[in-house]
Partner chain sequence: MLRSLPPRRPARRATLAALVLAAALGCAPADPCAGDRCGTLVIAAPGSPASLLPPVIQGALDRDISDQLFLRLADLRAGASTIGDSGFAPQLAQSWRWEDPRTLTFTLDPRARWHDGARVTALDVAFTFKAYADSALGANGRPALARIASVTAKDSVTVTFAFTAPYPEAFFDATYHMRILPAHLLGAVPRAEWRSHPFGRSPVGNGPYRFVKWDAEQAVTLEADTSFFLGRPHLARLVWRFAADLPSALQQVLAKEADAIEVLVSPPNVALAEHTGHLAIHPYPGGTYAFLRFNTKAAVSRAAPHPVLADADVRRALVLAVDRASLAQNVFGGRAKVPPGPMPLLWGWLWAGAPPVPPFDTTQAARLLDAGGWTVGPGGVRRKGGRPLAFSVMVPSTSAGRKQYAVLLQEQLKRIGADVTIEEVDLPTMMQRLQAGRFETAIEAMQGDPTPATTVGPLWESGGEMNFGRYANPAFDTQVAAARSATEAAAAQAAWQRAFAALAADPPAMMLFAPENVAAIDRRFADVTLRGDGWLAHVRQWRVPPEQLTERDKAGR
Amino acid sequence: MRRALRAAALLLAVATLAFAAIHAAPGAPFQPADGRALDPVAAAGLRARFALDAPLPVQYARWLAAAVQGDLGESFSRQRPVRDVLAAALPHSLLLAAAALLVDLLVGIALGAWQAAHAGSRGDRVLSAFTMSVQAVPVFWLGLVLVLVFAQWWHWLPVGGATDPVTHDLLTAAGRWLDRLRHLALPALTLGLAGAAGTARFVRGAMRDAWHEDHVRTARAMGVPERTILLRHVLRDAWLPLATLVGLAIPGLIGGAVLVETVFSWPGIGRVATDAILARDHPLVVGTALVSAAAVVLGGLVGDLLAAWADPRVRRSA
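For the form predicted alone, what structure does this chain take on its own?
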């Protein structure tokens, strides 16, 4: 119950801040994309239609009352209910986040485990410099580099979009899945590699701490092979902080998805949020902020559940 109340308070705070920020931002809704001035009479009619002529506190109270009932309003720019726009974009974002998280964990754990097993070696120093460099690079710049290499130079992967708009519907079921995976590869690699750099450094530190535990030294004294010690003892001890890291990775994926989806024209929540901000689409901006905040809350809950599953002491303390 306490967790549910905290989550509700967080969502309300995010919605309030997003509502105030988009109304305070310069510019106005309903402006044509070519920069022409909208007819004042038409602008007044649109503002009256969407109840934007009322004072801001009244607009907020009306929006909050409707949002509690599941009505997030109508998108100005897309002429559709916000709920429908988000429902269409959310599966794309979930697919991208799942693929990026898979890349993050597989690459990050593999690199971190290898570095922990070879700490102090030349390879460990090279990988530490590499992961630090990748972690310091802006995610959109990393995406552009991957586009340059895999799309422009080698022509292995498509530049953007979720599917090929010409041939996708003509392919077989297996061909459509392959087409979708080819379009997913670059954005998932961009998000996943950006997170894997931090995961590798985290796993390396956690495993180096576990390497000096008493039971690890006892296993080594009993002649247990180093590979078995690494996989059964050290990596298992590092699982608890790693489980928490999974929950913490979700907000990073959401934040990075806004830029990555824009760079690769991926039709997810991040791309919708960017278009809504540029169009001053007030209901859609607040709706995307709510969905992102809900994902962050869910990520924290997933991290807590994984930690409780990995460590019985967490369950007993709870």
Contents of the next structure:
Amino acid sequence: MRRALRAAALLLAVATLAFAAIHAAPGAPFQPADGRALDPVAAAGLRARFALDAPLPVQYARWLAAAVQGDLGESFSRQRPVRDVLAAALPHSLLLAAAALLVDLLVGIALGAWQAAHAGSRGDRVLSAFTMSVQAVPVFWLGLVLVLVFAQWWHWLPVGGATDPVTHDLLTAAGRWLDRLRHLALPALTLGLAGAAGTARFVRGAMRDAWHEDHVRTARAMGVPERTILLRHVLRDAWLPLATLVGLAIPGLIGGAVLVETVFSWPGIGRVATDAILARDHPLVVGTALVSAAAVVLGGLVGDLLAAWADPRVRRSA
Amino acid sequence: MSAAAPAPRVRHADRAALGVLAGLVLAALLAPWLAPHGPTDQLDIVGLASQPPSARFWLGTDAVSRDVLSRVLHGARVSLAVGAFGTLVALVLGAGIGLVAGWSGGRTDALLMGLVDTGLAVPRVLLVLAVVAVTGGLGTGGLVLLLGATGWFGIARLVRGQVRSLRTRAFVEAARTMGAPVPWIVRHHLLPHLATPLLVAATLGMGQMMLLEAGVSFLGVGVRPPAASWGNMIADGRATLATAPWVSLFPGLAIVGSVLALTVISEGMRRRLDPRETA
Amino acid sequence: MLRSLPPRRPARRATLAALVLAAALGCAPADPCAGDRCGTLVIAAPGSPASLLPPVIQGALDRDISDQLFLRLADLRAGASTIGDSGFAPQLAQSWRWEDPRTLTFTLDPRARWHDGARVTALDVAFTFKAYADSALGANGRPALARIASVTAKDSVTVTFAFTAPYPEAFFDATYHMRILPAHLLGAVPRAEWRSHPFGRSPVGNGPYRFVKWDAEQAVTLEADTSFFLGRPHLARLVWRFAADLPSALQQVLAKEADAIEVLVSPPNVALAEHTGHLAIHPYPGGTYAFLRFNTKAAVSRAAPHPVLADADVRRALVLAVDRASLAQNVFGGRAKVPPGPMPLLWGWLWAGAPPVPPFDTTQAARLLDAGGWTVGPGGVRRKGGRPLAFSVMVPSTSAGRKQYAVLLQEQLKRIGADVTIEEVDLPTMMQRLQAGRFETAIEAMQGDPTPATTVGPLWESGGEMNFGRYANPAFDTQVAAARSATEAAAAQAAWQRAFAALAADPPAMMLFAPENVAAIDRRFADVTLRGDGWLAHVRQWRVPPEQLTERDKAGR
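Now that you have shown the form predicted alone, what about the form predicted together with the partner chain?
Now the complete complex, all chains and molecules, led by this one.
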């Protein structure tokens, strides 16, 4: 209950700040993207229609009253309800974030576990150098290079978008899945890889720590095979910090997605948010800020739930 | 099977990283003497635009015939300065706010941590983009402040946690009961304990700052032309990535190199200062 | 992947059977995709549209799409004169006649139909005019309709336009700006709701293509109207794919995921497209020109003259000091001209016999500045009475080409002793500051329509609403008025050229470039023609020869 209240307060704070910021920004909304000046009469009409000349507190109160009832207003630049814009973009964002998280965890845990088991070996050192290097590459640059190589030069994967606009609807169910996967591969890899490098380093450390725990030493002293120790004891001990890490990774996924969605023309929230800021689309800016804050709150919740599930002490007491 | 095994390698890598970083700092300081051309000199906009690397132009030229090597060298000044000063701003803000929150507790703490949560709830790239929109465009100084002002949330949380635990420690309790003034306690008891984690966080944070500068440049709100920063050089070279890759490749490598060096150094520091690892 | 997976619609065999049957019976085949009436054109576009309802459209992409859905009464032929009505071809109107110089009557084509089957009537035309003239909608081109007094439906196919006064481009104004709208579908919708009305996202039109679907932020699909009254389109399907920006859109075309892109912009992009082998390069006259506008008034106090730029000699010197031909060569590689006046290549008739572009002449520029008291001071910056020859250039952060121009200009002007700073701002900020006069110079680009009469006045006349530099030149104003009232194309041309000569003598801006657009289109498309005022205007005549059809063309057929 307290958690829900805190979450609500956070959302309100983010929305309020976004509202204040975008209204304070210079530059008029409704400017045509081609640089033409808008007919002044039309501009005045639009300002009147969206009540932009009312005092800011009044505008804010109106927005809040409507928002509480689920009405986030009408997007200036997309010319449709903000709710519709978000509803169209959100599934794409969630899909990308989930896929990237999967890449992050699968690759990260596999590498980290292997490194922990072979700590000090040549392979460990090479992988350590590799994961550190990956984390040092700007994420959008990684994306640009992947597009150039895999899409533009080798034609293995599509350059961007979420589905094929011509054939997608005509494919069988399996074909549509494959189409989605092909479009998802590069953006998810770009977004997930940087996270995977961090996860690998983290898992390696956590497992090295676990290695020295008493029960692991005991198990080893009792002659339990090394492989079983790794899977049964060490990896399990590493779960708890990892679960926390998942919660922490989610804001990063959303932030990184802003750049990745632009590189891959991915129709998600990040791209909508960037466009909205550049177009001074007040209602849409606030809407996207709300969604990203909600995602962070949910990410924290998921992380805590995972931690509770992974922590034997909590599990027992629950 | 012992944790001490990788130690010799680490020292080696640390030394290499320090070498790389020192080299870059040196390059930045000596850029005017090292660079064969001025960073904004357009040599011949018709004849020498987008030239590939050659004996004359080691790293090639960009779309308006500027020497890429000279720009990478001069860009080191801007990029390293943006990273360092941005981090400094974040450090000061984060440490200050974390200290206040951790020390005061209660409502102040709740309010400040609420602010931190709010800041962390919005993607940083969007935050920077929005603030640039609000200010109607920023100079390099403004950008440094902005990158710092959006980068302190994590540090504040770290410091607050440390202060909360230090507060209950015997030596701090003792100092308080003896009526020592708070600034004195902060200077003599808290800061020495905070120095290590802050230094590690700052080294790592500086790399992140440089990556962020590149990211916002990609969205068109980075360091202003004609000044060169590695971030805006990558962004400028984006359009010609397939035809003139050298324009963005070399500044890209410079960023990767320096961020990597910073990561290795911060790892090294953490390992050396963390008792668990050296055991 | 298509090859390995059968299309979901199991229609292929049935279609084949129907075809055989039809051939056997000797009647026209019912197959929607026979001969060269097939083909799918996928267009890669940067950005994404907001609405497809013509009078609420602001962006060029939205207009490109909706122009395949909604027709005008008559269409201007490529390169034809906008004076009188001889340059126009029938579209929704089958014919027209002038009752008197102020009264124009159109007879609609009785075969014209809305895509829901209803007839296009004269009432639709009268309804459309009321909508376009309504300031609440703020339709593009509304100011040009000011001299149309009324539009009245006489019977179901006859509609009469009454003008307040006769003028040379009356026919152009009556037909060019408005796309006819369905009164039976929109009549009941209050105009205040049009902006975001669902009709704009699933429109019912009367053009060669009908709306199929719109995946938000991703794609819009249109399908040929097989019963289109002016002839069935050759291409069966048009798909627009939306990319985050131009480089991404270009990549789609290079990677064969899209067939066409409107402009390649830079020489490296053209080289890339040529290198692929599957793309044909199609140059066509561009509708834009760009310029560095000087603010003649001080940015702070709007009435006072600008301390540097109010002086016509300084502006002349700055123009002379920039090697604009080399700048155009650097950015466009010979695919742009330096315009002698505010004119895009689209106005080809104005380029013939236009006044010469002032030469690149730093000696003359230096002489002008020296004579004006601007002497070279410390750091190579010229000064006059302690004031440096310094100003800022405002440029939109979203335009790569104009940003490159700003960097080039800065360096060129430095050589003559001007200290130029670059201010990158986003588009809404730029427009607001231009309108408020809070800038010193700015690189702007103007998209012109086929006649100078629509845009030249507002941009450069004293008091013009887009005359952001508050420039005033009575000699120019006089010539513009003469050009606007000229009833012969030759007289109009001469008057415009005199007007532009007056501008060149006292430059309100440094004209920078008028680019030739270069589209890249997949080689399998035949009969491709492009028009400067709408590159897809003739797309219904493009076709793919049957032997060149790809799997993508045939998908779902």
